[in-house]
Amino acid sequence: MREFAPDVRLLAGGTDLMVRLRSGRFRPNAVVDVKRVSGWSSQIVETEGVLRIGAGVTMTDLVADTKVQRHFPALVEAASVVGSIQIRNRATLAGNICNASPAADTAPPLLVCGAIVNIASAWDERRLPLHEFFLAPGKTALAPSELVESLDLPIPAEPVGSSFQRITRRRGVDLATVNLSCTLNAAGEVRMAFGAAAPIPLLVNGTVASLEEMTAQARPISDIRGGQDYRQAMLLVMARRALEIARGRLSR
């Protein structure tokens, strides 16, 4: 990576990279296949109050993991609708956030649970909150010779309900027209994150009584998948649905 930086791309699952290479959108000097790098983890482990998800963990791995199911059901819901079965068998969670699509399905549930990105290079390591990781569509805070090693998801210390919602033009492999995830605690505090509703996935905090104000912070655009007014209106509808589901899970 250092030799070819900044014109180098990493190959993990390849579900986004290969499409861009074939279309000519990416023409890097080098593609580095990291799947067999020593220490490249494909494990999900519980350690020191967090669930650590290795950079090699696929969407299928996430959906099947009992620890993720127990602590982060909204992430399971999001991962289970990413692309097709074939894509989920290859696509990694780390790759999904590094692709930095504003419509990434896993970004909202990761944001509301306070995910931390563990970043490594040949000479240093650092940790960055996910809400600081996204800079612009397709752009992250990674330096040219850095990679994501894992993600840490803090395990809630108190009861929390969570859920994920999305709307697409058709069932299956389409990108979200708009998506969101929320968490709710016993004090009525709400964390909500929106996808396809701003240049980057958007995290907002509020209360049960402030859903309209929270969704009003979104700045969606009109494109082939949906109009600005439609997206804005559906955010509030989806926020109410998500909150009801989260409330039901909190009371269990």
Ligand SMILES: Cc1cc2nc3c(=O)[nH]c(=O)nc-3n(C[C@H](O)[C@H](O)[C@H](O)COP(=O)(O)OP(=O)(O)OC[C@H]3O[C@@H](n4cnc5c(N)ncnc54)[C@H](O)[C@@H]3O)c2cc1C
Second form
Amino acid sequence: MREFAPDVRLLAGGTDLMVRLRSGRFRPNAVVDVKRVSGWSSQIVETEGVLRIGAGVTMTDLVADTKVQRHFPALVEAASVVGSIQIRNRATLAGNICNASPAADTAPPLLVCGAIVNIASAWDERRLPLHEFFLAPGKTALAPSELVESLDLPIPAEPVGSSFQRITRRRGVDLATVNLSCTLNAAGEVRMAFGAAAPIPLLVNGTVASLEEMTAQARPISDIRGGQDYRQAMLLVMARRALEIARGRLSR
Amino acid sequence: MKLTINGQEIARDVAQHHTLLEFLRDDIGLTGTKECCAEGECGACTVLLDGKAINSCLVLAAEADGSIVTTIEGLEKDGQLDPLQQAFIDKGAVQCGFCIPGMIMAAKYLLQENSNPTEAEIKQGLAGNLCRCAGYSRIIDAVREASGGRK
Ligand SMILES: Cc1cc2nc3c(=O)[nH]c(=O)nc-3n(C[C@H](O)[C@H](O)[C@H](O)COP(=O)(O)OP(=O)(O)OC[C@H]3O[C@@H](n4cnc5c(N)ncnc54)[C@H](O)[C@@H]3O)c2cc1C
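Next up, the form predicted together with the ligand. The previous block was the form predicted on its own.
Complete assembly follows, chain above in first position.
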């Protein structure tokens, strides 16, 4: 990477990168297939209250994993609607985050569960909370020499309910018009994150009584998938639905 | 690179920028796999890579080094069509035919993972495959028939 920096691209599942390479919008000097790097992890490992998801883990792997199903149902719901089965068989969770689309479906459930990004370069390692990782559309806090090694998801110490909501123009293979995830604990505290509603996926905190104030922090734009007003209105509807489902899961 | 395509071991040099789809069609001559949208939306280029359905337009040929690839040409065994291929014929599920290799490969993967899918599961499994003739209902009938026919 140092040899070709800064014009080097990492290739994971390729479902974002290949589309962009073929569109001719950029021509990196080098493409590095990270899947062949020794020590590259496609494992999901549980240790001391943390679920560590290796950068090689695909959406299909994630959806099938019983540990993820048990602790992070909202993440499973999000991963299972990414693209088609052909896409999910290649697309990695880390790639979804590194691509930094405002509409990335796994970003909201990862944000509400307090995910930490494990970042590595040839000479250093650091950890960054996911809500500090997204900077702008397509832009992350990664330096050109850095890559994401894994994501750490803290397993909730107290009971929480979580859920995921998404609106699309058609069912199957469409990016989200708006997506949203929330967690709720027994004290009525709510963590909520939404996508395609601001330049980056946004995390907000509040309570069951402050859904309107929370969703009002969105800054949606109008584009081909929906108008600004529509998105803003839908956020509140989706927040109520998400909370209802989270409440049901909390009491179970 | 070395890989196994439809049971046959193949060693070839490959252009670094070529996709698996281009490699299969242009270098190996397996033209059953179709190129259409070239951006992962339509599923016409679906093949099995190490047993998993993928869009071959979004995979570099070099990524498939050491892998096992199955294309539509690899489904027929000893002159016998795969039950899925036969069901597509019997149910009249083929109109212009362009999407069918991809449809059948996606269906092959679906039935391999879930031998008795519901209609909803069939639709979900084929959500990444577009048919411009809109012959979806017969395609779904054919997959159900091949799976042994639960309603
Ligand atoms: C037809 C289609 C439908 C799609 N539908 C959806 C959808 O519904 N929802 C959704 O959220 N996305 C969707 N996507 C986008 C894409 O599939 C996801 O963003 C996917 O998770 C990207 O992962 P990947 O492994 O394929 O990444 P790649 O394409 O390999 O990489 C994406 C970017 O991240 C960088 N990168 C990858 N891994 C790392 C790493 N470990 N460290 C540092 N940088 C890295 C790459 O260099 C590249 O810039 C769709 C794409 C297609 C083609």
